[in-house]
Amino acid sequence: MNMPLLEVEHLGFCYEKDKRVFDDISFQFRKGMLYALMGGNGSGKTTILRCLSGILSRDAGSITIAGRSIESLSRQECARLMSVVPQEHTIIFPYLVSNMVIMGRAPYIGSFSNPSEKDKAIAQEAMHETGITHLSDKLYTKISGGERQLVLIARALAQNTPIMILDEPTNHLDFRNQIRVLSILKRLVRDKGLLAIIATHDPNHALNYADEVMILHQGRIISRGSPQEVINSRNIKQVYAVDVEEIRKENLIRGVMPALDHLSRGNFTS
């Protein structure tokens, strides 16, 4: 049986004493799966990802990776198990793109050592995978926002971890690059048996690329299952207060789009 690679039990978090984001959240994620977290602004998607990656300290519950409590893992061990692509990333020093990507090899390089030829080859392959080889000698600070997002994904690939966490990975990307990035993730999950977790606002991305979807609303999981089970007009209405039409083919939901009468009314209140 495919045992959980990442397990969360009774997770709770609050930014302030009287401002809880979520309570008693539990789930299991398995390798070889691409999971999509959906929910409106403030639903807790990014907060959950930051708790999983150790950026935020949870208030309650446990997080287990490969059978080990996250507290028992050193920073280097965590970095060899989990890579993170943030939603936003600001950097001042003008690194070359190639150097940004090779930073993903840091967990495997000694403090006073230089990247090996193997490290360089892995970074080069990650750039090839994401289609940014032509940016190799450009300054990271001088490329577009969409290109920077691809660089961060390449860096995560170079980190070569069994778990990848991506907070809205298609943010800033044009339509072509959205499809390319999601297709790359889907292929890596399938071919390398990775566990990928993405936060997304786009139900069509979740529907077409995720193996399983988890929808958050008001601090709790309101629906979880296959995209066909979870992405529907009822759940979209509950979470986003928007009427949508289901696009079906052979009785399967292939996509959703805003209902035309809803748009004409201009009613976007909950």
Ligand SMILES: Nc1ncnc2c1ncn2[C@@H]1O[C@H](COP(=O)(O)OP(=O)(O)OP(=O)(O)O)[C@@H](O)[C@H]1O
Second form
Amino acid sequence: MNMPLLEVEHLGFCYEKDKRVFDDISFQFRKGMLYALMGGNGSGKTTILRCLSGILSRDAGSITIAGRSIESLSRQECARLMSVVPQEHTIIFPYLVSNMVIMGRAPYIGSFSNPSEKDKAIAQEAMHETGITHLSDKLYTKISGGERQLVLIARALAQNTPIMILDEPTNHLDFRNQIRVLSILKRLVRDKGLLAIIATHDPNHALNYADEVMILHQGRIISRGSPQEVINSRNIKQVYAVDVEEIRKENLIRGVMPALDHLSRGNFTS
Ligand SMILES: Nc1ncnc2c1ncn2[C@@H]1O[C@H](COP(=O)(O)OP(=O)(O)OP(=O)(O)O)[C@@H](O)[C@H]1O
Ligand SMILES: [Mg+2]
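Would you generate the structure of this protein in the form predicted together with the named molecule, following the form predicted alone above?
Let us now look at the entire complex, which starts with that chain.
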């Protein structure tokens, strides 16, 4: 049996006293799986992902990674196990794009050492895969929002970890690059047995790329399972108060789109 690589039990978190973002969330994440976390704005997706990556300390429950409690892991051990692409990232210092990506190798480079040829080759490969080689010598502060997103994804790829946590990785990306990034993740999950967890707002991304989907709503996971089980008009209506039409092919749901009366009404009221 494929043992869980990441295990969450009775997770609870609040930013402000007595105002729980979520309560009692339990989930097992296995290698070789791509999980999509969905839910409306403010439902707690980023907060969960930040708890999983150790950026936020939870108030309740436990998080176990590769059989060890998250607290028992050093920063370096964490960075060798998990790479994180955050939803928002501001950087003041004008690093070169190539240096930003090579930072993904930091967990493997001694404090007083320089990146090896192997580290540089891995970073170059990550830039090639994400299609940003032409940006190598540009400043991270002087490229577009979508280009910055690709740099962060390349940095995470260069980190070469068994777990990848990506908060809305397709944010800012054009149509082709959205598919490119999701396809890279899917291939790494399939070929290298990685565990990837993404937060996404696009039900069609969850439907077509995830192995398992979970929907967070009002502090609870209200639905989880295969994309075919979870992405349907009933769940979308419950979470987003939007009527959608299911696009089916050979009895499988291939996509959802807002129902025509939503599109033609012109004004939006739930
Ligand atoms: N730093 C913070 N301090 C206090 N409350 C916060 C903070 N960050 C988020 N929140 C609140 O916590 C809740 C969950 O926020 P979170 O960012 O996890 O949502 P999300 O599902 O990622 O939303 P989005 O889809 O907009 O990214 C929201 O009610 C939000 O207002
Ligand atoms: Mg978020």
